[in-house]
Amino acid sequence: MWVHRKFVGFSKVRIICLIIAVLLLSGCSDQWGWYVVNPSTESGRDNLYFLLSGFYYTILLSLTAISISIITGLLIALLGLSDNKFLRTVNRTYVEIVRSVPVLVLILWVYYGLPQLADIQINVFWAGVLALALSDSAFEAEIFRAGVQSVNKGQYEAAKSVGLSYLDTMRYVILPQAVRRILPALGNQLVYMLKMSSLVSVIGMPELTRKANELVVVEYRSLEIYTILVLEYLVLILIVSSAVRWLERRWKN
């Protein structure tokens, strides 16, 4: 197993190196303008720094949104696990409605529509966080519901026999077991959140995609700049995926 994981990790490194090598070789063509991101020139370094500066908001936006969506999703999931029919109806209604709305549409509605509806002021960062968290919370609710339902019912009976309340049972007995089982799914949602954060660029959020769009307008080299953008997301997603797998192995021990 250790050899297999090492081989997979090595293969990913080789793939990234191969992509970079192909891009550098392609830069020899007259049709490619890699000078815009050439680290050996001052302008190239400035452009690269400008592109890389988008990492801060991409990561901050994604982590904030995923944290809120996990908490919201857990609360919605608990409603669906209730014996109360009304609460289960609330759960199903929320999940079906939120999952039916495209993320981009939700971002636009939150940023342009919510201030008029609720008479509030909201900046691009919190509009993006709210929209992404709201959209993801429906998926998180289903993940938590499936995870909790996968725990053996005997665990509930054992907790009840020692006098634990419903909340204590969930907190100390059921959720720790459920989280271990749904960790891969939660990791996938974090990757999904990182990718969906690019949509917040439409309302002016200065994350990776927005930075690339702004630089394209200035340099008129869309192929080269968007290629760097692809590599940025590739490296970020690979790092996050590796961290999630490490956490899975850690929790299994």
Contents of the next structure:
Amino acid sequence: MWVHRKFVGFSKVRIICLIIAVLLLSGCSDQWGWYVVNPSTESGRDNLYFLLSGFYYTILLSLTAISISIITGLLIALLGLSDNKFLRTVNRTYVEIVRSVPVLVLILWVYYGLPQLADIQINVFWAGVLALALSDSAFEAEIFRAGVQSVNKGQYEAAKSVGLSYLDTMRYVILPQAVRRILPALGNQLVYMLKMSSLVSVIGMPELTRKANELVVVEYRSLEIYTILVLEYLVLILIVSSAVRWLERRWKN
Amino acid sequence: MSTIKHKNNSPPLIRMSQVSKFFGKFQVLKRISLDVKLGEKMVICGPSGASKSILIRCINQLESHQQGKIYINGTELDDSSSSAKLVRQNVGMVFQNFNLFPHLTVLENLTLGPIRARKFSKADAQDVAMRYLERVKIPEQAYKYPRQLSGGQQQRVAIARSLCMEPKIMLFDEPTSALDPEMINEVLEVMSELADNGMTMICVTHEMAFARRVADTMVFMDHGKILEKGSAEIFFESPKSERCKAFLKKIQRY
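The form predicted together with its partner chain is what I need now, so please give it after the form predicted alone.
Time for the whole complex; same chain goes first.
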């Protein structure tokens, strides 16, 4: 088991090195102009810094959105697990509606539509957070519901027999077990969220994708700049997924 | 002895009166009536499918009943939260599959109920927990997780967890059925000691040697009905119904 995991770790690093090496070697051909991001020149350094600075909003946006969507998702899931038929219907309706709207459409609607509808001011950051969190919460709700339902019925009975209330049962007995089981799925959602955050570039959020777009307009070197963009997401998501796997291993004990 | 005085004067700790339960149209409990007095040890036996477990699960409201009445300490159970409190204060339960909380240590398993439901401080709850762990003879396992223990040890932890709520009556739902043969005795010993110390108990079990040693009252059930109920001596020496005779003969053959 241990050996197997070690092997996966190595091969992943190797694949990344290979990709980077191919990209750098390809700089020898005529089609590539790596000078736009050449760190040994002043302008190259500036461009590189400009691209990398997008990490700030990509990470901030994704983390804020996923925190909100996990909390909302949990609440929606609890509605779905209730004995009350009306609350279960609320859960189903929410999940079905939100899940059917494409993230990009939701972003446009929240940023351009919602302010008119509700007569409020909303800035790009919070519009992005709201749209991503809304979209993700439906998936989180389904994940939590599956996790809670996977916990043995005997656990509820034991909790009841030592006098725990419904909320205490959830908080101390059921959710701690459910979360351990759904951690891989939650990790997937975080990765998904990081990638979806690139869509918020359409409303002008200065995150990774937007920065790359802006630089392409100035430098006309789309191949190199978008390649850097690919690598940025690749590195970010690989770090996140190994962090999730580390947490999984730790919680197994 | 105080138990004898209670037997005459106070209402029974548990009274079931004409209790019926249905799953859809199928009747699983048929007009069950029984009384359990303070200090009484009742053993319920019968073939599988007799609804023995469902009967005791009705007492602590893990199952609802549709007809009849159940009283604890003279108060009728209903859907109210005061009823739930009454059950929690009076009734402990030990399950066939232990149902320990796998993500908590033994000590945390024991202190969760006292801290959350009885509002004990952590230190007080731990004192109580250690006292009962000593009583079930595994204080040295306090900081382990359930999966690190043998089945017999896990069931003893489950007994201690129930005792930490200091109930007046303990329900045992086939507590040794999921255990390897060599671990059955350590659990039965703990249960016998509890009985000797005056705990009121209702046990669903097939351990007839244990029943002979501990039970005041034997109940024999089949198809959701009580077919025979009486003092243990009479039950074992001269069972009345044919069905009960056949059952005893079968399980005591070896």
